[in-house]
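Consider the single chain below, provided in C-alpha cells and representing the form predicted alone.
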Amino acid sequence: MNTVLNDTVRDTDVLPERIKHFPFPFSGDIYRYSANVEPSRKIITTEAGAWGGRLVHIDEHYLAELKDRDEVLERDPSRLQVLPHMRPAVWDAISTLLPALVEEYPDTLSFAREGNSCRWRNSLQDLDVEFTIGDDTSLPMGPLRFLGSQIQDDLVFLDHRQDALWLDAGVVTFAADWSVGFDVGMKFMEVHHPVPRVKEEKIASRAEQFLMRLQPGEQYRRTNWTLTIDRRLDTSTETYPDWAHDRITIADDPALPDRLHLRVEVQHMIRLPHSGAVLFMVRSYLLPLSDIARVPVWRENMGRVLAELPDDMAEYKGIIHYAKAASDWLLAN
C-alpha cells in the first residue's frame, strides 16, 4: 500500500472529463455531517475543473446508467414506489424537469406542450413520444418510470402533511445502502434515524424544517459521500449479499486504488410548483482512488479526512474495515 504516485497529473487541461466534472466533496481535512445546502445551479470551481452549473447533468455514462436502471427495475420492481396520493406530484415533476432538460441540452432534447398534450424528443435515445399530463395510460411504462428513464438521477418524493415530511414515492435504483421499498411511507425523521450524530446535533430536524419552508419552484442542493467498491451504483440493501464481503477483503487487495471509488451524491431539492411536494433528485458519481490521486489537493484532503474520520461515522458508512488502507495509500509519498 506504499505505491509511489509518480504519474500524478498536475496540468488540469489533460485530465479526462470524468475528473474535471467530478463534485469533489472535501474542502478541508476534517469531515462532519452538516446540511451544506446551497442554491442549485451554482458553479463550483475545483482544483480539477468545475461542476454544478446544471440542475440535471448528462455525461458519458448516460446510456449505460439508464440501461442499468432498466435492468434493476426489471429484476426488482419494488425499487419504484408511488402511493396513490402522489400521482399529481409525479406529473408535476415531469412538467418541471423536461423543460429544464431542454433548456440545458437544446441540441439533443426538445419538449412541446399545448394544454396537457405533450411531445418529448430525445435524440440520445432516438425517442419521440407523445403523452397527456395527468393520464397515466398515455405512458405505457407509467409516468415515474418514464421520468426515471430520461435522467440519471434517482428520484424521491416527500409529501408535506401533519407538520412533517413523508417519503411517499420514488424510483431509486442506485441507493447507497438503503431501500426505497422499505422506507416508503415513513417520515423524514424516521428515514434518517439510523444516521449517527444527526439526532444529537439536530441536523435532520433542521434539514426537515428547511425543506418544509421551501417555496414553490425553489431549488437547492447539497452533497453527501461514501466509498463504493468497484463501479457499482446499485448498493441497495436488497443487493447486500452481492457486495458486502468485498468490504472485508478490499484492504489487502493490491488493486485497491482502482477498485475503491469515492462515491458522491449531488442531491437537488425542489418544491414542486403545483403539487407542493418536495422532490429529491439524487445523482451519484463514482471516481476511483487512482483518479483522485491525479489531483494532488484531492489526494491530500481525502487521505486526511479518512484518517481522521470517527469510528461511528466510518461504521455507518460501511468503510471502517478499509478506510485506513485507503488513507495510507492516498498519503503515501
Given for the second form:
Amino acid sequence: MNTVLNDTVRDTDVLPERIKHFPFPFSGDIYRYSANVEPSRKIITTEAGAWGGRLVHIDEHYLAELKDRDEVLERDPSRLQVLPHMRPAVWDAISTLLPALVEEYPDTLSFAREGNSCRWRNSLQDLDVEFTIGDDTSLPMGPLRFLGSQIQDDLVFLDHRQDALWLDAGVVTFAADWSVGFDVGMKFMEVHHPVPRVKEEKIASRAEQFLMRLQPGEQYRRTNWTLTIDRRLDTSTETYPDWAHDRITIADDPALPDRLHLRVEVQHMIRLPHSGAVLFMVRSYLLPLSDIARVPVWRENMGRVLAELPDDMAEYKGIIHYAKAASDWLLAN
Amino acid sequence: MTATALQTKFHPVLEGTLQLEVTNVSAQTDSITSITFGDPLGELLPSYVPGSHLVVQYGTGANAYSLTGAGNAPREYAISVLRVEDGAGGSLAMHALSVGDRVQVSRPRSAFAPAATAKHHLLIAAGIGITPVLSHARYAAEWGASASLIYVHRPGTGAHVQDARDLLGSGLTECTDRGSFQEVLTRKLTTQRLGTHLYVCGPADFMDSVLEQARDLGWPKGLLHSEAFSAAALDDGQPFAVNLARSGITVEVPAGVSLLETLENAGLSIPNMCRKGICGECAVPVLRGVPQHRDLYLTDQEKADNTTMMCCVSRSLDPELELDL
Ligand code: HEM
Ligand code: FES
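Having looked at the form predicted alone, could you now put up the form predicted together with its partner chain?
Then the entire complex follows, led off by the chain already shown.
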C-alpha cells in the first residue's frame, strides 16, 4: 500500500477528479447535527477543488452505478415504491429533471417536448426514447424506474397534506442503512424517529416546517455523511447480512485505509412545480480514507471529527466499532 | 414528428420574477376580462400547481390573481380579472392592458393545492372565485380524478361558464340564487363519499359560511381547503432602521430587503447559510428594540427574550433596532 501522507501535496492539479469534486462535509474538528440547508447550485470550494454547481451531477461512476441500481432492483423490486396518488409527482419529476440535466450536459443529452410527447436522447447510454407524460405504458419499465436509470441519485417523493410531509414514493437502491420499503407511507417525523438528538433539538420539526413552505422553483440542499466499508453503495437494511459483519473486522484489517470510505450524501430538496410534491434526491459519493489523506486538511479534520464524535451518533451511524481505528490512522503522523 | 420540431427550451427563471408579454385580452362578461401572458420569445413557462396565483405588478402596486389553466408546462399564463371600480387600482390596470404590453410577474405561487389522496374533489365557487377552482377542474381532468363543481353566479354574469360545462358535464351544478345554492350545498355536504376534499373560493363571507356549514356537519378540518392568497409567502415587511452600536453607523432596511442583505451591503460580513430562517447561522445580538421574529430556528423563549434575531428573515416591530455589531 502506498499512500501519500505528505503535507506538501498542495498542488491540487495532481489530484484526481474524484478527490477534486468530492463534497467534503466537515468545516471544522467537531460535527453535530444541524439544519444545514443552503440554496442549491452554489459552488463550494474545498481544500482540494470544488463541488456543488449542479442539481444533478454525472461523474465517472455513472454507468457502473446505474448498472448497480438496475441489478438491485432486479433482485429486490421493493426498493421502488409508488403509492397510487404519487403518479403525477413521478411524471412531474421526469418533466423537471430531464430538462435540468440537459441544461447541465447539453453535449451528451437532449430532451424535447411538444405537449405531452417527449423525446429523450442520452448518448452516454446510447439511448433514444419517446414517451408520453402521464402514460405509464409509454415507458415499459415504468416511469420511476426509467428516471432512476438516468441519474445516479436515489429519489424520494413526499406528499404535503394535513400539515405534514408523507414519504409516499421513491426509488432508493443506495440507502445508508434504511429501507424505503419500510418507510413508505410514513410521515417525515416518523422517518426521522431512529435518529438521535434531532427530536430534542427540534431539527426534524424545523426541517419539516421549512420543506412545507418551499415554493415551486426553490431548490435547497444539505449534506449528510457516514462511513462505508468497500465501494458498496447498496447498504440498505435489506442487505444488512451482506455488509454488517465487516464493521466488526475492519478495525484490525491492515487494508482499512483503502477499504474504509467516507460516504457523503448530497441531498437536494425541491418542490415539484406541477404536482406540488417535495422531491428529495440523494446522491452518494464514496472516497477511501487513503484518498482523504492526500489532502492534509481533510485528513486532520476528519480524524478529529471521528475522535470527538459522541457515542450516540457513532452508534446510530454504525461506525462505533471502527471510528477510533479510522481516526488513529488519519491522525498518525 | 421530427426532433427539431420538438426542440423546446425552458424559460430561465430569473430570481423568481418573469417578464412576460400580454398575448391575448378577451372579455368574459361585462365586468370580467381574461388576460393571457406569454414568454416574449415563445418559450415554455414554468409549470404550476393547480390553484396557484401569480403576483402581477402594476405601477407601484402588485396584485395576486389565480391562474385558470391546469399548469402543465404552459405556453401561457391565463388570469381572469373582475373590474373593481373603487379598489386599489390593480383591476383597472389589468383591464387597461392590451396585447403586446410587457408585465413583470412572480413565479406562480401555490397556496391552494389539490389533495393528491382525495377520492373526490368537491369544488365550490361563487362569482370570480371560479378562477382557481377551474384550474383544479382542469387538473382533475388531466389525471382522470373525480371532481364536481357547484358554481354560483348571477345569470349572464358568470365567467368561464362554458369552460366549466365542457370540463365537468353532469358534475357541474349551476346555482343562480342563494336559496337554490343553500339547498344544493346541504345535499352535497351530506352525501359525499369518504375521502372527498372540499375546495371553496369566492367572497370572504361566502367561504366562511361554506366552511362553517361543512364543519358543523362533521367534516374534518384536513378535508377543507379555501383560497388564501400569499399565505405561503413571507411578506415584504415594513422598512426600519438599525443602529450598529460597535460600527457606529445607522442603516435603513427598506421593505422587501432583508436585514442580512442590508448588513452585507453596508460591508459587514455576517455568517449565513440557508438565508431562510432555519439553519441558525445568521444570528445577530440585539441590544435595544423589539425584533419581529419570522424564523424557524429560535425557541419561543429565545424569541421572547429579544436578545438575538435571525437577520436573514426577521425584521423589526420598532422603527429602530440597536444591534451589537
Ligand atoms: C426531504 C426529505 C427528507 C427525507 C425523505 C429524509 C429521510 C431520512 C432518512 C430515511 C434517514 C435515515 C433514518 C433511519 O435511520 O431510518 C434520515 C436521516 C437523517 N436526516 Fe433526513 N430526510 C429528509 C430531510 C432532512 C432534512 C431537511 C434534515 C435536516 C435539516 C434531515 C436530517 C437528518 C439527519 C440529521 C439524519 C441522521 C443522519 C445520519 O447521522 O446518518 N433530513 N433522513
Ligand atoms: S441564514 Fe440560516 S437562519 Fe439565517
